[in-house]
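What follows is one chain in structure tokens, specifically the form predicted alone.
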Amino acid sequence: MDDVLIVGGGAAGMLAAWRAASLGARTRLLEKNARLGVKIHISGGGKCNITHAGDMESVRQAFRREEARFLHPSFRRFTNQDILALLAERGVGVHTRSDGRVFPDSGRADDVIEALLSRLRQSGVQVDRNVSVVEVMVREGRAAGVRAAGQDGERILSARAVVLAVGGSSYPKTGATGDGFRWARALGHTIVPLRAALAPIYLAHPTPEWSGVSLRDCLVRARCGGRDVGRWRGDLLFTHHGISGPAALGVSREAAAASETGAVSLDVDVLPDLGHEEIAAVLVQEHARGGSRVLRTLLQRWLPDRLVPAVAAAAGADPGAPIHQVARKIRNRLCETLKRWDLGAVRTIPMERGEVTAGGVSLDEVDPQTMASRRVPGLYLCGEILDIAGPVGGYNLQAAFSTGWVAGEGAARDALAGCAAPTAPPGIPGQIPEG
């Protein structure tokens, strides 16, 4: 029998396994894929946005209120500085971008994964790959192990505590197929309805020829029923199906929720730092200059060339017209269009393409101090299986690291309760100082 059995070898699972083993618990980690950290591998386009910089209170406040309240204990006990220190000890240097996102200097997510794997090896975690869990076992009202299927057929793996760190339903190809929600529901947990989050947005009438075109630092707004339901500022990338990039991902959760009640449309503020009057002043100045300069030349200052005809058409303007011949009425329409360019109706927001899943195990049913289930003793839950979905920018990986670390500690202390005080194996770091 293992002391702690962890299901899922992603960010949360690896931190949980390492923490449990560092406290002296016999720890086994089960992963259905051939490798650990598959979702980390594809995060940030393979570059891995490890966390968000700054103090943990500001990181916490980026989440919704109820999520931020739940994360308070784990963010205090395992911080962004703790995960960066862990990586630094394994030779992974990092840098912080101007927007606060933290990446490895190498630009390789694999370096982050290898650093975490080295911790698991050093702490003596038993890692079983290519093992699919079929069911969480309960004996006398307590989580007692799992029924698993591997290359050698099915087997029962017993443990004193079980940690579910299996992720959500986004990117099924990574192994996150929503199994944990089914197990948690079967064990009596409430599952908050699942929605897409940090996902690309498919438009009802996309423009495939714009695929690959980016709008830098714009403001995307989602509207439903005549009001704004969400907004996000950042880069926008056009795709064959619609839009992606940080701005689209940032507004996708609100757009997905609103689409359940009515039609959702999107518009873009191309120049969020300039007001209507400031844009109008530029147009008046160019109009007064006279000469042969055409409107297209001015619009190319603010827009990628492939988007100029569409924006001009939306304002009823001829991009080839000399600026000094553009009437005031058209200039005003152009200002309005640049501040609220209509992208059209949303067709769908695919949950399976999202970086995270909104919804999951209700936070009311999990102890935020230990990540212990309030429904089933001996069961712990962490990472994306919980009803937590932060914004784009490294927040969700930090939530996985922090809740995983706390779950591993809670499970280890639970499993070892009544025994002599646990000691870490020789040469293994013990507890990380609390943040």
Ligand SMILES: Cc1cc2nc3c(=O)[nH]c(=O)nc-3n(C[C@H](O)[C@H](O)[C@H](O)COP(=O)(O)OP(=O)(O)OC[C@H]3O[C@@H](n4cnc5c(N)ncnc54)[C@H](O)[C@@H]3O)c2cc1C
The other form holds:
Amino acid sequence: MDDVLIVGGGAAGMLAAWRAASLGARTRLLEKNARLGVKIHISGGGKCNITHAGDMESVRQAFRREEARFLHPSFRRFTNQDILALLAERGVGVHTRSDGRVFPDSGRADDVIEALLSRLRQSGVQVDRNVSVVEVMVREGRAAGVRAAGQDGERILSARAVVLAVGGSSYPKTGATGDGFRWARALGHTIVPLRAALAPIYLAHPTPEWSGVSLRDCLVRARCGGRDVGRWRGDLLFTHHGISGPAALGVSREAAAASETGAVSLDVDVLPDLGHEEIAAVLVQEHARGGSRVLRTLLQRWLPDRLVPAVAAAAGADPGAPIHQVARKIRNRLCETLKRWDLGAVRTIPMERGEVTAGGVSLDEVDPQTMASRRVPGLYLCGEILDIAGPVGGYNLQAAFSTGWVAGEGAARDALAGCAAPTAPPGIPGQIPEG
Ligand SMILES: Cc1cc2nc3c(=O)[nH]c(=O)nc-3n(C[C@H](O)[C@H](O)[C@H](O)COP(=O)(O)OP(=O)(O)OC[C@H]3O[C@@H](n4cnc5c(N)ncnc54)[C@H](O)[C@@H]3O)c2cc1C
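Target state, the form predicted in complex with the ligand; input state, the form predicted alone:
What follows is the whole complex; the chain from before opens it.
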């Protein structure tokens, strides 16, 4: 029998396994893929935005209020500096971009995975790859192991504590296929409805010719039932199906939630730093200058070439018209269009393309100090299986690292309680002091 079984070898599972083994618990990690950390491998476009810089209070505040409250203990106990120290000890240097996002100097997410694997090896974690857990076993009301299918068929693995670190249900090709939600529900947990977050948005009437065009630093608003339901400022990328890029990803969670109650439409403020009057003043100035300059030339100052005809058409303007001939009514409409350019209705926000899954195991049913289930003794939950979804910026990996570390510790202490005093395997450097 193992002391601790960790199900899932992503960011949360690897930290949980390392922490549990570091405390002296006999720890086994089960991963259905042939390799660990598949999602880390594709994170940040393969460069891995490991975490977000700054004090942990500001990192925490980037989450929704109830998520931030839940994360308080784990963010105090395993911080962004802790994960960076762990990586530094394995030779992974990092740099922080001006927006606070932290990346490995090498630009290789695989270096992060390798550093974590080396920790697992050193702390004596038994890693079983190509093993897919099918069911969580409960004996006498307590999580007691799992039923797992591997290359040699099915087997029951017993343990004193079980940690579920199986992720969410977006990007299912990475292995995160929502198994944990089914088990948790069967074990009596509430699953907050699952939705895409940080996902591209598919429009009802996309313009494939705009695919690849970006709008820099704009404000995207999602509207439903005549009111704004979400907004996000950042770069926007047009795709074959609609929109992507930070601004689209940022508004996707709210848009996905609202789309369950009614039709959602999107609009864009192309010039969020300029008020209506300031844009109008530029147009009046250009109008007064006379000459042969056409409207297109002016709009190209604010918009990529390929979008100019569409924005002009939405305002009823002819982009080829000399500016001094553009009537005041049209100039006003141009201002309005630049401040609220209608992208039309949302068709869908694909869950499988979300960088994270919003929703999941209800936070009320998990002890934030230990990540222990409040429903099933001996069961621990961490990472994306929980009802937590942070914004873009390294926040989600940090949440997985911190909750994983705390779950590993909680499970190890639980498993070892009543056993002989635990002894950490010799020569494990870098154990992070508590507090
Ligand atoms: C394209 C993309 C880019 C991203 N970029 C960033 C970024 O740069 N920065 C950031 O902070 N966040 C990023 N994220 C989000 C971040 O990667 C996740 O929030 C984080 O990896 C979640 O970690 P996890 O360990 O909870 O889950 P996962 O990483 O999904 O790990 C779960 C593991 O459990 C395994 N598993 C599932 N079911 C079973 C089973 N039945 N039996 C055995 N094993 C099972 C899976 O195979 C998987 O390996 C990105 C996500 C995506 C999809």
